Amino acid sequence: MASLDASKLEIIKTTSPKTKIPNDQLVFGKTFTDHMLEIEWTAEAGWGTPKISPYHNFSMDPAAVVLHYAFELFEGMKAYKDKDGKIRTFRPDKNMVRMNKSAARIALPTFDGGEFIKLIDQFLLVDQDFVPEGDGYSLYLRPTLIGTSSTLAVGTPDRALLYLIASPVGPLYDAKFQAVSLEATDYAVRAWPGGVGDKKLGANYAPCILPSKQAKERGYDQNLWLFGEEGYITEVGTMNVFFAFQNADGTKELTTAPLDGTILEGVTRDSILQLCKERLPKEWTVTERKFTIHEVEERAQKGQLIEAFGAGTAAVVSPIKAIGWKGKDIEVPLSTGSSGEVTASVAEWIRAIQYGDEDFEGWSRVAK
């Protein structure tokens, strides 16, 4: 069967270009670029010819397995315009590894991630005028893989479609650092051992919407997902989560939940761990361990809770100001007024790499 081959790319450019939207009018995920990338796969022939063509609707059989059995996965990536006008992506190799893990888990075809990155580069060069300029602004990329076999039988799909669409976006929140309040959620579960919480499947997201609505009705911005009778902290909303603690001996700890199969292997999460291990002062330790809402509550009561933040592609880092738990709020310090000091540092470290102001471990790739 044919493997994915970027050298076979065909490009058909639009004859009706869209009007570019000013930065101050961008709404996350609401408008899209002129083009999209598509590659069809069949069990008989393998990967077909990659095509970049004008953005369009799909025509799909009502029996397509994606519509009935959730054969769907995606990635969240961003492209940035640096001060020289070059278009950059941030650690796309990590997204390709995770995307293939997701595909394998739900019996969809895997592909050569390096070849797909080359195709993303070409897509970005075609639609480069849609990459907005300025800190906090980027082109959100949504690579997606769906099963398209037309059958109501439950089984391995024999047809699939890998595609990419893109949306110009600004900061996820109106303010650069808009601290959020969380409701510690133990009445609904995001993921469980042996499940697919560590994969980026569409099926993981829809069940979280109702608890999110319920939290908002009670005055909170997002859910802090707990697991088990112990109240283990796992994730926040659709992001990984970090907590910083002061220890009795004067040392400090930045920690996040370990990758135990229930935690999404976030690219931003991994980046924060690496950067903090290298750059935080020597009194800090950076760990991946299990911890509970009870520990957070106790640390806060003792004045040992320093700060907390969510981490993900969309917001990069999102400061946390309060956690609702058992009828009262656990207050989270915001030492700079809008966030904690580590949160602010992490945001700047990652921003500098994403926009090409700093080179670090080859994490920023220039499209060419």
Second form
2 protein chains.
Amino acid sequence: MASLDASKLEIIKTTSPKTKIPNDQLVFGKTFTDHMLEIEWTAEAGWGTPKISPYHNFSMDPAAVVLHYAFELFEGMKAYKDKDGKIRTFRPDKNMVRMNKSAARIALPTFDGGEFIKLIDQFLLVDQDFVPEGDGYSLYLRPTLIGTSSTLAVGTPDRALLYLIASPVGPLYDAKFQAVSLEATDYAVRAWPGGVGDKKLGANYAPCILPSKQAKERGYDQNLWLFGEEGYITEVGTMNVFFAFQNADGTKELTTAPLDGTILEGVTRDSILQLCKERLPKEWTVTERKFTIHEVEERAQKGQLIEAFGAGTAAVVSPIKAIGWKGKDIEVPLSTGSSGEVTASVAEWIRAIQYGDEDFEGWSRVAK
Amino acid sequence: MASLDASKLEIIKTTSPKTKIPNDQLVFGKTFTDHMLEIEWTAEAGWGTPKISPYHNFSMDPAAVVLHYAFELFEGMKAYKDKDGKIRTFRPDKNMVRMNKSAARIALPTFDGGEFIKLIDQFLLVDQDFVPEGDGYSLYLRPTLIGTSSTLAVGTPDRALLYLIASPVGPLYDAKFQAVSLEATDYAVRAWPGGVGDKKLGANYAPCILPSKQAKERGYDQNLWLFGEEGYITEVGTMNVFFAFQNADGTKELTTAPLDGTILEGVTRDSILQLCKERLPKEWTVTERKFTIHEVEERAQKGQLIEAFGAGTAAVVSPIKAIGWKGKDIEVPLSTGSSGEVTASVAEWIRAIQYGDEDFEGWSRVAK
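We have the form predicted on its own; now please give the form predicted in complex with a further copy of the same chain.
Time for the whole complex; same chain goes first.
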């Protein structure tokens, strides 16, 4: 059984390069680079030869298990162009760990994440001209793993495909650093203990679209997923979520929901926790704890809710301006005009590391 | 916006028909008939021209939303050859209602189920030579609906494909009417209130494979999914589940879990409930109610557990011989040797209607 081996990479370059799209016309996830990376797996032979070749459609059996039983998972990553023109990724090792956890949970094959990172580097060098320049602009990377066995029997897939496509993107929301409104949602439930809500599976996404449409019809950008009769705040579905509170004694708290199996283990979430523990002034404590929509509402009424933001690879750091709950809006202060102060600091800390302006614990990796 | 219109059907027949496989070599869902049925949908134009054409691979963009966000759902149906050689389906209207509920829940387009049934009839006439003869043999039909938009943005698909493939099958388990053993599973959770466990979505299947593998490693055929601290019995994942109890006063009860949003609305389940209410002797009551693994264990200890069986399209009626729970087996009596008496009666009642030996409320539809 062969393991994933980056040294076997074969590259076939396109003979018909695409026209690059100007930054101001980029649409998230809609256009792709010239190439894609693919590695086939079979139960008999293990991982095959990695191939970079021109972006192309798959030839897929209508009985492929990915189309029937959701044998599919992915990662969201970004590549950034630094001021020297080098291409950088952000903590790719964390994505590989999570991707392998997702794979193991739905009986798809795991792989050597270090080897896949080397392949991503090579892919980025081939398509480096597609990495847009400028703050807020990046090449969104979509590593994907699907089961490709052709059978309607429900069982462990004996064939799979690991692949990578990439889309040049700007800020996720229309305007850079535009605060979003969320609708606190309790009538639909995204994740459950003993379920798979902490894994980046396709299965977690389609069921969230209808509640998301309904939230938009009521004027909100996204759902804030609550859990249980207590109304625990979990995440936004495409972002983890942080709340900042001021206590009566002058101390302050930045908090986010704990990794209890219902929350995606966000790389941006983890990075923000670490940075804030090191860098926020001493009146701040940084916690991972359970908290409810009722606490948020009560503390907002007391003037103790200072700010709130979402965090994820696609959105990076996204200020929150309001949370709809029981027909009313909980207003979230935006002290700098477009966000709270911690939100603005965190966004800049992350940006500086991602774009290579600053080195922090080797989080930024240069493709070479 | 065009609605689905069976009268527009176009048929292109194969020029290279496949060799038919003998009944004793059929493997569930592994080989397919000569043709497939496809209808494309776009948000702009609605439902396109239905096409029956030779079975073929799809050409699919690696960014298709079905591969990333599990925009996929299906139905399981069967076509039977009756003693006059006519091809019959079983309550296809029920499958169409459920399929449209699944579609609506994940923001895929709904369609006129009556028109799709007409198209299935035409498909069956084209591929009628693939419907195997004999009790326990049938043509398994797999209507499938997938989102095919090419974008990594998480949103409502603007393109979809409704298609049908079909596989000649024998009894689901190796031997006809072989009793199965189940492992009562509480460490993983299949469905929850506010979730999508009552819909036939791909998203409900991949997360069940790992617990299923683990149950098999411990010697059981499938999982019996429990819910909550109470240990409510829900379903088997590929089957609904019925338990028969004898009360101290001599009355008897056949029961199955209620449709509370965590249970698939099985067509076989519904049919069995209706038949048993009409046909079981007067000492029987037929109920849909919540009951727990603890009740099953306790009543088995008292000798009050008479029989148990699973029910679904693929397995039809599947006797249960044992349920593993907390390291021990709850033994289920098999009074006829291979099943309980009600199980045997129910299986025969359903079989007679499905194969057209008996007419019951128009449940069996002849393709013409």
